[in-house]
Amino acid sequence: MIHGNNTLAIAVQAATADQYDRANALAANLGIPLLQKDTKEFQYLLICSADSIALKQTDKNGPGPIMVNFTGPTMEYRLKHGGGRSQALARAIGLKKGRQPSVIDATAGLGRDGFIMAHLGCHVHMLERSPILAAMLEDGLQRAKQAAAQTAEIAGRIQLTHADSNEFLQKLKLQDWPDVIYLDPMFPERTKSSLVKKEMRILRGLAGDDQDAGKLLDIALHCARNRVVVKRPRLAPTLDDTVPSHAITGKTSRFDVYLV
């Protein structure tokens, strides 16, 4: 996902007293307020707890908090039952026996697909332009590096940079071009999954839709060595008028593959 940030609508809060110093450091790093007591002044809160940095809406009728978690049951299940090299994502990025392409995940978001690609053996460079999500990703990766050996090994193949992907890719030198650039722009507002709906409602409210995704695709096509992969809802139109070389379609999503 490509993200902006509305710093006026968000503050940091410590979940418990022993997390105050950590919350204070996070607020200072992001340049947003540290909330000392509950208030309705802010629409979003970053909650610092012992095991996560979680993003939530303050509206009591809003969806629950979201976090980056590479060690929880959802990710564990996907790693175990995701299909390995035969899954659609692996085929889309051109993963083959003895070949693990280098990947720039230019719209890292909550980092799940990037973590899956690292699990499959790829070295993945995640880019995220929202400072809020970049902080959550950094927190999730640090916890993953302190987890069991296999999870720590996967996290060790991931590099994270807080940057606008359009600017970052345009500055890449030829020798640094990746084999694959992966794009997962904010999906149109359509889903039946309560989990996805919860996450998308929060992320869209905080960051808005990805109006510059077409521009990012054009830039990516000029600095990927092998291909650009764009994740789309299964029945959605292509990202722009550029026709993909082929597509790999699953039950709910589709990967448009642009060979270069």
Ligand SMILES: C[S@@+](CC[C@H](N)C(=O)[O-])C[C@H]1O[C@@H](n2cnc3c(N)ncnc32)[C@H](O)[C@@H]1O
Given for the second form:
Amino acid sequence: MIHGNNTLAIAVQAATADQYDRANALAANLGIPLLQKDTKEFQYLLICSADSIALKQTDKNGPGPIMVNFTGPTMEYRLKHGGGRSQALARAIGLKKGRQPSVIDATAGLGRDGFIMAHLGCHVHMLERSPILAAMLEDGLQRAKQAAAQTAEIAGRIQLTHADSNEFLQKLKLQDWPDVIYLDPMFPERTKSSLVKKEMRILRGLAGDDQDAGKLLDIALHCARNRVVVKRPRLAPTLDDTVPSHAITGKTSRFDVYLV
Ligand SMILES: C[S@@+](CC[C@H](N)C(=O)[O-])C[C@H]1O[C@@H](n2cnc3c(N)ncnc32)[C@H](O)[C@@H]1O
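Next, give the form predicted in complex with the ligand, keeping in mind that what was shown is the form predicted on its own.
Now the full complex is given, and it begins with the chain already shown.
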């Protein structure tokens, strides 16, 4: 597991010669090696290309690559056909006409849910503790800010901090409490079939199992103004023994809502 900068497990590679300077700067920032030629020495590679930083497993049979991409067709489709203000996520965070809650997305991951919430008009502060994922998010947000006007406007509502949410939330001053704290911790693996599951496998390999998610929920409940929302697979048990106020079930996920 790579929570910190495990120099044996991960390295940066430039996809093309013109990406060398960016790759070099990224490697220096993360304190990990820059790979000059292919080697099996590393379990993961962060590949800098003209349009993303992609994370891939070097194992030929491994899943991946994964990337943060707020401008590609997958996100475009989700923004267009995801159900807008009536989708389960929007209802779970309490979005109403004329009311866009402020959100801390305390488990940002690849930033997709956070970006959807910003698309719905919320100001979203993403927190991510994995330095690798935080760097990928930073890169994705910079690209989104330079993209077409609507994407840039959405990205303008997003702030990103590389931090452990357990610590960050405990230090939050009362005036900075958000309306909503959103949690989507890793869920134990079941099958390995779909693309989403493959993404989750590589994400889990990188970021771990989030076994402290119950503690994060407890902390979040003490510094949200209105509610904490926890995303779970549709039929999964609740995150811990705390009983949600209600749940909103979508196609594949359930959102447990804890009103405070
Ligand atoms: C399942 S992913 C979230 C996926 C995300 N909702 C998305 O739409 O892409 C969980 C992420 O939460 C992060 N995480 C878990 N606990 C955290 C904590 N205490 N502080 C910051 N990040 C945390 C993990 O590193 C991982 O990247």
